[in-house]
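Starting off, we have a lone chain in the form predicted alone, written out as structure tokens.
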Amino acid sequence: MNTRTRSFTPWYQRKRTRDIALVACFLLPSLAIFFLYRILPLLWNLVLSFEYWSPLKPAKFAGLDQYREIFLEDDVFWQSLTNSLAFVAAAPFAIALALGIALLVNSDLKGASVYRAIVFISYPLMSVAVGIIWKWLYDERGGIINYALRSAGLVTKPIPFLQSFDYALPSVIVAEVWQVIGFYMIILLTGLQSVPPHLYEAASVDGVPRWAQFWRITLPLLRSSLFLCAVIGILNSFTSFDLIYVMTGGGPGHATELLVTHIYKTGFGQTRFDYAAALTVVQFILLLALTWLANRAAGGNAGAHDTGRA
């Protein structure tokens, strides 16, 4: 009688176990660093927002007192939130302008590569350098913008772009748009070049006008690229610390104060790290909400890659 012998391999000697162990050896160092420098500070920040904490005193439970102060007593918070949302509102205009430039340099325009490089060159510049450049351009005494306006006879006296409560925020937003528009253009240009040319050829044969091709072919296929630009615009609106700090410092009178500069001043200027932690939590939740809304506006699955269609 033939008997079948079934060999038993311990779990730690199986190929699948060895493969998992190999992958873990590569991933664990990165995951450990990510947890140590991202997740752990985020959790500690959340705990800190519910405490009265000082480096020289023991922590005490504060409950929702920090958040109550934010929403009911902190006028600077509401001003900085309004300014941050104004930055967010400017992002669609910057994306639309970048899309127009991308369409232009994606055509048969002579010297398109040169124009592409000129537009993109603003993005690699450090935010501090951009802030210094635009602060000099806006200067009330020797700035080029005021000089050009006065030479053209459009104004009779210099405009205090960064010293005026009315002009400061729009002036800073222009500088922010100028810096990031080149990056938007590259993202959208990549999306445009990935659109299959035969779709436009078929539409042209069917007599579809160019504007209809743009609305029915170009925009739908650029949804992922537009969503990426929107997310970058939202993040930049809440993290433009360097530009604000160099150009205006949040002034005049908190006219250009953003949530990130308010958090910095509260934490390191007033040494209220517990209150700054609560502000950070509010900003984080707001960022998640705006990103979710951008995703819903883009169709709900803007980051998905559809491979089922020919």
Given for the second form:
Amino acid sequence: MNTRTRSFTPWYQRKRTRDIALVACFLLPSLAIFFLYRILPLLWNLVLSFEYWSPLKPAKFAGLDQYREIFLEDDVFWQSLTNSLAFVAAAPFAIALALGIALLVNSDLKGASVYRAIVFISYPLMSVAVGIIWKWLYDERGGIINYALRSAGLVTKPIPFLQSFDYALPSVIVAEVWQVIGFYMIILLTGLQSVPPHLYEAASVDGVPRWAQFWRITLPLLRSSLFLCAVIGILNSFTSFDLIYVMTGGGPGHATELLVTHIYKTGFGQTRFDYAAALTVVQFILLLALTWLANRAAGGNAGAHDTGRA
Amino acid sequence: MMDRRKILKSGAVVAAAAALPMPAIAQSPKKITFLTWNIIDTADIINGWIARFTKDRPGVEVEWQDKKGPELPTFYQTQLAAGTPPDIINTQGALGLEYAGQGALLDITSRLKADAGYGNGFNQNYLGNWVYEGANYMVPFYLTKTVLFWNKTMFQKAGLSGPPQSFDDIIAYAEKMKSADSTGFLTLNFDWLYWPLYAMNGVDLLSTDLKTTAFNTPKAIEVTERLAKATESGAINKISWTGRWVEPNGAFAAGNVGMLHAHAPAYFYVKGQGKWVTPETLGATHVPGSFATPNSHGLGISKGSKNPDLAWDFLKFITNEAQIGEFARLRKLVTGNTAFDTKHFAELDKSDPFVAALLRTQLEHTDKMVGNWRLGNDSRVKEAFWPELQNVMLGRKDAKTALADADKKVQRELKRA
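Having seen the form predicted alone, can you show the form predicted in complex with its partner chain?
Following is the full complex, with the preceding chain placed first.
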């Protein structure tokens, strides 16, 4: 009798199951660490934001009270949010500047690699060092900026850059841009170098002017690099803790307070970990929204790998 | 011959046996931890204390940890949250009261009463700085309060014969000494160190029961306006309202600021930075009215300590004349241990008369210490008040509006407490 019997393999013996199990085994340690150090604290932070809690007192349900205080009573939150958004708003200018430099050092400019190194050199510096450098540059009495301005006759009295409500935030933003611009430049330079040269050649043959080549070829193909810069810019804007801490401590008043410094001061300076947790949730949502907006602005799937095909 | 499996098994047993005693040592019931604030430079002395303390106490272990200025509060709070606070903690300023208010520190009132000889050996006004709601939580480790340093050379050039005798004098002298490259007055501002400027004008921050604000008055507005005006004119250095420690002391050390209102240790920083500093060119005295804000270091025991008795013994041991004297002689400071301080000043009279005179100011007029409200939420009150004051001093708001705004914010914090 020639009967065709279909052999039955239990699910746990199937090759696909074994493959999945193997992959899971490899992934598990990383996932466990990710869960333990990222997801769990996030969830704990979320829970904490709905409680009254301090290290030595039992937790009590607070409902939305912490959030009510944030939005209705906390002037410093609004000030630090405005400041954080001002930092974010500076990112496009920094990226535009970095793009300009990247285009220059990507051209046949003599000594381009030297310029590239000079621009990039600020990035590996620790933020604390950058803060100290700029703090001295801005110093009202001994700072080189004031010395130069006075020597050039541009001002008669020294400008208290970091002690003034008007100048403190822009001054810190300049230092932040100075530090990060080299990194943006490298990202954009890598993007520029991945643009296939034949596209420019074809465009030149067709008589397309340089500005149109930039607009129609360079910029669209730099989309993923620009998106990356934008995301880094947004994240930097919200997390420039070291720089602010060293240069101004968030002052004068709260003129340079960012959400992240406000969170730190509230948690560790005033022992309000519950309230700091709620502030952190608000910051997290804001970052999520801004990153989504940046992605939308870059065309919707900017994080996807760019093939370089036009 | 042993096979491979046997060798592995034996190896595992030996390894387990070797590892077992380790946690036992780590969790020894006689181990205490001692957390200090930014005194790593005195490691030899502190390790010596520990060696002497443990020598007569077999099985006792003391672990010393030192944290830099901004790191200590963060570290201590994470340890509190983890349920493993250090047994003995050294804090500065009002932080000890905050921790007491949170329930982090052990009430040592009964221990001080039981050992009256020990408690009475301290300057009582300083000891009282760590009393919160009637209970004592800390003992003095090393003490400081504010004084007025004055640059005698600048005073002479301005035709001024001696330090100011009133608030009016401070403003007037500062105006006289200001120029394009110099300012007349500078104060440290953290931890209420500027408050003597208000106290000498009869202004207090809070009511005596600490339940409500007391600063939103016409006199306070007037004082604030005058300080702001002097800041605007350049008589008062702007760093007074923006700097913390290095910037103001550094500015005074540069030799172009007439007066510095700072706590006594600022002298050592200024002397180290300013080549001009000698007893002939620098003076140190009380501010008008002899008011001063303390910013002392205290020692307390965490409520979560597993060995509070041992911690108390260690605390007493290190504040004993032999131990604390070693530390104070090296760093030239006041300990609050009256017997030792008296001896120390006599020694300094011979070796360093200027420092002797400076340190004496720290134990004078201790009944006039201000800015040391016994609050369990001092940092929140400070955070409610200080930015509004900065708003006036740096020209963003007028004094009346800013103090009214500060009043609302401080009231809110007091209610929340």
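Since this is a predicted model, take the numbers as computed values, not measurements. Here the rigid core means the biggest group of C-alpha atoms that line up within 1.5 Å when the two forms are laid on top of each other. Numbering follows the first chain given and starts at 1.
Superposition on the rigid core between these two forms places the CA atom of A21 2 Å or more away from its counterpart.
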